[in-house]
Structure formats: C-alpha cells, structure tokens
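One chain is shown next in structure tokens, namely the form predicted on its own.
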Amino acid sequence: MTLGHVIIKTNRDKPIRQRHPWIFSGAIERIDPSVADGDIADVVTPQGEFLARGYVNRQSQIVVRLLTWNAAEAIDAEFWARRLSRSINLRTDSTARRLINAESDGLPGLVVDQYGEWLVIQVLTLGIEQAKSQIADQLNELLKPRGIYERSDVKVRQKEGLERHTSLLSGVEPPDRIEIEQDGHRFLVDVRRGHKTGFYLDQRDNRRKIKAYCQDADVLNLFSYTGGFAVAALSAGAKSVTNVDSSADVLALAKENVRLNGFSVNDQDFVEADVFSELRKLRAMKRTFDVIIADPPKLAQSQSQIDRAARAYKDLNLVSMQLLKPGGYLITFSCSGSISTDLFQKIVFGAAIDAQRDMQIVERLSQSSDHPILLSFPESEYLKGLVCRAI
C-alpha cells in the first residue's frame, strides 16, 4: 500500500532526524489530498527522501505524530503489537503500573495503566482513536485482563477535534473502588471517576523517598487527593499528618486508604479546603510543620500560561516556606510540562527570597521509573520535585 506525503519545508527537518516525534504545522510545506486527518503518512523532503512515518491532524497545532524512522516498518496490527509488548516487557511486575507512556514508548497519544486486574487506557490523538480497537485486541491477546476502562475525558482532545469520552471497552466494569499494592502499602483506587486515570502512578518513588524526611514529624500534605503521601509519611513514624484538599470525594477516599493500612483516622487532620486559603489562615494561626508537601496538579496547561502558574506556585511555595520549622523540609512539585526544571528552580529561588528564608536543595525527585524520559523528547520530562531544607 502506497502512502501520502507530507512534504516538509526545506531546512525543517532536523527536529524529524534528531526523532522528535512531534511535527508542527509551521514544518510543513504541503501534504498530500489524498491523505485524511488520522491516516497515516510518509513524511518527506522536498526531494521526495523519506524521513519518518506518522499519523496525520490538521484540526491540531500538532499536525503529525511520528511512530517509526524506518521506511520498511509498516503501522500495522503487528506494529502495534511489537510496540506494546516491548513497553509492557519493560516494566517492572507490579499490581499498579503504567504500562504505556505516550511518546516516551514510541506510542504518542497513548496511555495505559494497569491497577490489579483492571487496566485503564487514554486515547489522548485522532491516530490513536482511529487505532483504538486493535490496540485493545492486542493488550487483551498480551495481558488477558478483566477489563479496559477508558479514560479518555481530558481537555487535551478538545484540540484533536476529539470529544471527551469514558467507557468500558472490554471485558468487565471496573468495581467502584480496585485495590493495589505499591511498596507494601494498600490503596483503594477509584479508577472511573478519580484524577489521571485513578492514581497518581507517577509519584510511587517519590512516596518511599520522603519517608526518609518525616520521621516524628508534623506534616502539612498540599493536595492531598487520596493519602498516597499520608501513607507513606505516617508509615515513616510521622507524630501527625494534615492533609489538605478542596474535594471532600478525595478525602474520604483518602480516609479509607489511612484506615485500610493499620492507622487511626481523626477527622481534623483531613481538612476540605481552598490550599492557598488553608496556607495563610494556617500562616495567621502562627501553625508550623517540620515537613510540608506540595503536590499541586498541572497549573500550566500551556505557554500562554506560564507566567500565571509561576505566580501560583511562587506563591504556595513562599507561604509553605513561611510555615516550616528551623531545619524543616519542604518538598514541592510541578507536573506542567511547559514548567522546566531550571523554571522551577528559579521559582522556588523566589519565594526563598520573599520568605526571608535560607533554603538548601538536598535532594531532587522526579517521575517514577514507568513513565520514561525520552532523551528526543524533552517535553516527557514533565514531573520535577525538589526537597529545601530550611536553614
């Protein structure tokens, strides 16, 4: 079968053989008629050479999304069986995982997370939707799970010209809670209706590096969601745990996840609230901590945002900083991509600065080992964390 072309512009095509997988509308020069959005491409010079294989979108800033460099690999129902059971052969064995990372597997548009016997997939681009139902025959031939859940209700495929969408794509329902085992700890997972697709898989290395920080600790945990760091700071012998989080929904989950690992729960320390508001009533209430977390979601879904999210994490990081103890620690997060690591550093630096506070960095944290950095893909590296200790 003979593919279309997109044709690139002459002297555009060094992001494509560098195997950046992403090809953006200002690139091209045309792209053949016959091609239709979601079809797949031959991506070309001028001269006609070929450079790499790909999906097509024009409805997207992200026109193409690029699946092989090799002219003879056909994206076929055994394409995607190699790269999946190549992504899945990878991963450690675990009850909680994620399975398929996107770009970062040679996947772009593609998220699979495995929790038990469940797994939950998001169809995040056009290519991948066209795609979708051999790809589920494939990880139902590879895994034989219960069930694939669908979590495609992300904002993301509004720029696909994608509706949102959920629902069960095989096998049985998910029951409303699933519960898995991460580094001896239990947690019931809603993976229908809670953030990402349930969990927030990418933070299990960071849950077992911080119990280092929280030994007979007070412990201020931001955005608390479901307890994953609740757990694991009061599994590191922490005197007491707040957590704090604006849905009452996360923190009764997270109640149960308390319970369910041996520990007794009090009402006052799961607090339904506003974060930021909770930081400066807590700051006029002169509250301390020896350890506070903030873990807050994505604040910059864009470029166009960054200097908004700077100002908000600015702002959390300077009044947490204002409530730590002499010798505390403050360990802070970013999960938006368009956030660097330097950004972040830089941004941190700042509220140091505005807290009146000497700061010192002692360890950086990131991503857990199941969602790979792709060295041609920077953008991949979207989680950075950073322990301050106060001095």
Ligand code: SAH
Second form
Amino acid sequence: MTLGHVIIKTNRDKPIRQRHPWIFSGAIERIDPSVADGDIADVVTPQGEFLARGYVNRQSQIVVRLLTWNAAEAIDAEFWARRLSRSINLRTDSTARRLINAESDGLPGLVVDQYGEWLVIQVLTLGIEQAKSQIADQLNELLKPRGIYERSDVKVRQKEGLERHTSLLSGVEPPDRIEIEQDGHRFLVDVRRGHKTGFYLDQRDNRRKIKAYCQDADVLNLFSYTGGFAVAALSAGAKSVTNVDSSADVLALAKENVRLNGFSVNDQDFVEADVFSELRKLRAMKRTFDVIIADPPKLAQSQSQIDRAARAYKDLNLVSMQLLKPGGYLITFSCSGSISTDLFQKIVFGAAIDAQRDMQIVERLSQSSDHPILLSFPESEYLKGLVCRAI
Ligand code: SAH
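Same protein, different form: I have the form predicted on its own, so give me the form predicted in complex with S-adenosyl-L-homocysteine.
What follows is the entire complex, opening with the chain shown before.
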C-alpha cells in the first residue's frame, strides 16, 4: 500500500534528517488530501525523496510526529510490538516503572507506566488514539497485566482535538490503591485519581540520591504529594520530616505511606497549606531546617508563562534559603520543560543573592533513568534539580 505524502518546504528537512520527531505546520508545503488526520503518511522533500514516516494531525501545531526514518519499515502491529518490547527490555526489573516514555522511546504521544500487575496508559495524540487497540493488544501479549487502565485526562489532548478520557481499557479494574515497591519502600498508588498516572515515578532516582543528606536531619518536604521523599528521608535516618501540601487527600495518603514503611505518624508533620504562605509563617516563627526539599508542580505550562513562573520559583527558593541552617541543603526542582537547566540555575542564583546566603551546588539532579532523554529531542528533558548547600 502506498501512503499519502506530506511534502516539506525546501530547506526545512534538516531537523527531520537529524531525527527530531516533530514537524510543525510552518515546515510543511502541502499534505495530500487523501491523508486524513490520524493517518500514517510519508514525509518527502519537494523532489519526492523519502525522509521519514509518521502520523498526521492538521488540528495540532505539531502536524506530524515521526515514527520511523526507514522507508522499508511499515507501521503495523509488528511495528508497535517491536517498539514496545525494545523499550520494555531496556527497563530494569521493578514493580513500578515507566515502560514507555513517548518520543524518547520512539513512540510519540504514548506513555505507559507499570504499577504492580496493572499498566496505566496515557494517549496524548490522535495518531496514538487510532493505534490504541493495537497497542493494548501488544501490551497484553508482552506483559500479561491484570488490566490496562487509561488516564488520558490531560490538557494537551485539547491541542489534538481530543476529549479527556479515563477508563479501564482492558482486563480487570485496578483496586482503589495498588501497593508498589520501589528501592525497598512501599507506596500505595491511586491510579484513578492520583496525579499523572498515580505516582511521580520520575523522582525515583532522586529519592535514592537525597538520602545522602538526610541522616539526623530536620527535613522540610514542600509539595509532598503522597510522601515519596518523606519515606526516603525517614529511611535515611531523618530526625523529623515536615510535609506541606495544599491537598488534604494526598496528605492522607502520605500518612498511610509513612506508616506502611514502619515509621510513626505525627499529625503536625503533615501540614495542609499553601507552600508560599506556610514558608512565610515558618520564617516568622524562626523555624530552621537541615534539609528543604522543594518539588513544586509545573509552574510554567508554556513559554508565555516563563516570567511569572520564574518569579514564583525565585520566591520559593528565596524563602526556603532563609530557613536553612548553616551547612543545610536546599534540594530544589523544576519540572517545567520551558524553563531550561540554565535558566533554573540563574533563578536559584537570584534567590541566593536576595536571601543573602552563599550557596554551593553539590549535586545536579534529573529525571529517573526510566524517563530517558532522547539526544535528538532535547524537549524530553524537563525535570532538573539542584542540591545546594548553604555555607
Ligand atoms: N514531591 C512529590 C511530587 C510533588 S507534585 C513526589 O515526589 O511524589 C506537586 C504537589 O504540590 C501536589 O501534591 C500538589 O497538591 C501540591 N501543590 C500544588 N500547589 C501547591 C501550593 N501552592 N501549596 C502547596 N502544595 C501545592
């Protein structure tokens, strides 16, 4: 079967040849009318030279997402099976892990996470929506999960002309809470209502790394969610961990997770509050900490929000620095893709100047290794962190 063509403008082929998986509308000369949105098409030069193959959606600014640069590779059930098994085989064994990290794994628009015997899938694009049942069949074949739950309740689907959607895709409904194990810690995950697919799997490696700073420490865990960092800090021998989050529901689960790992729960260590005002309150009370972990939600959703987000990151880091004991550590993150590693460091620098604290960077952090960054797709790097010591 010959596929319809997407014809690229003259001299707009370079990023495609360099294996960047996105083609924006501005680079496209014309699309064959036979190509419907969601279809697979061949991307060609004005001279008709094959460049790559991918799926099309004219409703999105990213009109084509590329799946292969090999003209002989058809996009059929075997293709999905090959790509899925390649990614799965690259993951280390664990009961909770990201199996498919979209573009970075050669599968734009698709996220698959594993929580014990269940898989949770996120379908971000029309092209993947069309291939969804084929993909589910292959996942069932490869991994034999008890069920696949779909959490396609993400805003970006609007940009593809898709509604948000959550439901069981195949197999058996997951329980209200799935118990997972990571690095010897146990966590309860609510895959229906939890953030993302239920748990911040992207912080796994960092939870391991922050242990080095937490022995005998009084820790302030800002934006605690369900206590991932709290459990890591306690297991590293922290003296106390004060968790702050604006959601009562996630704090309730954080308490359960702390208890599940054999630590006692003091209600006053779980503070339901806005972090920005709680920090000011703690400053007024002259409270200080050995370690402060700040893992806010994505404060910049897009390029246009960078300035506002930068001010919020600065404020958060500034007041946090003021609460650090001498020799204390600020472990600070940004998961905003539109804030670069460089810019983030500059913001933290600005915060240190205004807080009048001399700070050293002692470690740089990134997303977990099951959320790999594709070299030809720098956009896949989104999570960055700095471990800063106050001297
Ligand atoms: N560190 C966590 C993930 C943090 S997600 C982990 O490792 O699992 C961000 C969290 O910030 C969410 O739980 C959300 O409820 C909370 N949040 C968002 N805005 C907030 C605010 N202004 N004050 C307090 N918590 C907030």
